[in-house]
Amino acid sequence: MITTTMWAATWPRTAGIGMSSWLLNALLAGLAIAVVAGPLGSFVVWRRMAYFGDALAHASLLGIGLGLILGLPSGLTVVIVAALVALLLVALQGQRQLASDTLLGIISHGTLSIGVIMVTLVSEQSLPIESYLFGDILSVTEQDVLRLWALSIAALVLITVIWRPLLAATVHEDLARVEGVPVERVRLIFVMLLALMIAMAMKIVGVLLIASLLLIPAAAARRVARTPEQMAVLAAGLSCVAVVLGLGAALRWDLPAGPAVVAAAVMLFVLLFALTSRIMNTNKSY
């Protein structure tokens, strides 16, 4: 695994001729994830699906383990497993035997535990388990960057297409259904996009932190946005800022890059929360 120290050691040799290729690849890969995480994370916040996102993220490690065992590309198996788990969760939402948060917790921790066991047993000569849990953005290649941006652009186009019906179903599902919105189809597309985004972000921030990148910038943007569209754009912008700050902190202080990106997002949330709370208190008329 490429460490931040190894990465930083190459910086003086490349600073004179331009940005380090490792740094540029990491930055472009992080931005590709950030622009998709913004609008998808906004719907996660609106629909209160934080636990759903956690369950999908944890299930992605099971996809990695299956890929290693079967000798298939991990990206493919992660997408397949995440999509199957998403479909299972949607199908089980109407059951009454278990509360939804209990069911999500069982699936989330169960798939994570099985995935850790599989990866640990199979990947002795591969990346250590920490690379999957917390990401390894510094090992992103140019091919990874091209693939991520192609998927990000496709996802953004699809989000734009389903934006209005998905927003209507989020605000009032029954009313949207009466108005002719294909609620089930739109929900299915949305959870498939979530599964795709999680598979994309796995290498950037790791399976334990993917849901944080979805949730935190969107929660921060909600404090200041006045319309759903503003919130989605602002959430994407805050995600991009978090990527830049996190990578900068990782380079400067030799920190793990994935957790540093999430920590930067947390700091942005705290800052916006404090600023907006102060403005609201200042505007009080009593």
Given for the second form:
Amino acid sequence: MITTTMWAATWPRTAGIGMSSWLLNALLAGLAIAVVAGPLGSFVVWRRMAYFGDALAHASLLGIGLGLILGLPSGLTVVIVAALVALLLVALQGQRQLASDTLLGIISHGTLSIGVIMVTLVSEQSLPIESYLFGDILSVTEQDVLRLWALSIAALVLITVIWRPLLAATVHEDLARVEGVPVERVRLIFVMLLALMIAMAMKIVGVLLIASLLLIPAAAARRVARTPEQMAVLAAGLSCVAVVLGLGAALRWDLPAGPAVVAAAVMLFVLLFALTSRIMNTNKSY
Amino acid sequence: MTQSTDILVSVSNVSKHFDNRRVLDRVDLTLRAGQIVTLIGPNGSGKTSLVRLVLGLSKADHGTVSRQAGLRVGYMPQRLSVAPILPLTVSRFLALGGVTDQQAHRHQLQAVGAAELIGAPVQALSGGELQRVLLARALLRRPQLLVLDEPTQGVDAQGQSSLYRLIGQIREQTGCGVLMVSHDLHLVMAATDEVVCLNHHVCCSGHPSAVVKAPEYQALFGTESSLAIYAHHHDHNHDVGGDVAADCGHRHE
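Please supply the corresponding structure for the form predicted together with its partner chain (the preceding block corresponds to the form predicted on its own).
Entire complex below, previous chain first.
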């Protein structure tokens, strides 16, 4: 269904000023997301929330669909829908009717399907569905880049502020609560940041792959990190490398940008895994 | 000794339900500075629910829980489950409690007999090591009240008695109050000032020497109390609501 010719058609063929400016926009946008994905993704894996991230990402397509149907800016509706779904998931955490992976599966695939239907229904005014599912880096404007970096810096500041209490709550929620950490408030800020980051990343990697941008660099960083902070910073660094490599490969070989970035992240993960397990093996043989 | 100013937490006439099941039924409990109170009772008897109320982690349906204003509580939870993907050393774990001074970590770990663990990943600790590290984190806060939920879980018999000795020493040195949940009745008896036997309601309570003479206690644990191995023989019936069906006459055996 998704052919290479379709993707190839999306990449400008001509070199020159035009090309370097869209490439720069794409790169800057990707990096803005990567630096936030590192620390947020670390918390996602520490808190075992991979499915939560996936459900939020899928729900953001519902936001796109609503935006198209209601004629509202999609950035806004995506943030609102993702935030509402995040709140719903947090509120349903205490319920015992459904296991949490079942609940997340229902919300994740339900919102994705309804989102796809909505976007398809209004397809004349929208981009092809693939650009939402896998990202559409060409649609990133200079204005987008400015907005992404403003949001990215604001998000990083907030993460720094909630870092210690969120980490304490991640390690042991009740213990943190007894020690005076406002656990609910900190968690709320965290899931709102996650919703925001997902809305930001939609154009770059698309709803199907956003969660992987949270998980893979963090998992790769764990191989070498000794402290939580090292892991977050390393994950951000690896995300940036994946963005540069992925966009480079996409440009060079006419590949879809979002999947290329994720594939680059996977390659970094495999590389780090192989390198560190070899070091560990050599240490053992002494 | 037992002035009202010494009272750290007072629980009075508290009831608590979960899904229409009564877990706590008109429970009273007073925790004082310098006093060790041990909660005993079978699994599912409401011990953890009572501890959560004392800690302020949950609210009572009926009754009141009043805590001394500004009370500093050190809490030692039953277990710790940190994802292996989180790189966390013991020292960093201690810092998360609010005290970031490495020197203080070293002293506190030494005091609980776990000095060598300071750089170890928390996921690699054995049951006994973990209990000591959790205790160190609770103590770093210089608590006025120390709450220990089954502090000897996963600790061997020798480790258990040394942990109880340690808790006794801490009480002597700091004068803090201690609330402890325990299964190891015979070890606890020597180390505690007051025993509260809970089975949704308070079955009996008091100083161990007095409690062991109480008919309720003897019915529960047998007359050779000093050798009693804890087993809760439970002959009164609870109805679906958790109420004691026959009005509690306390014939437990």
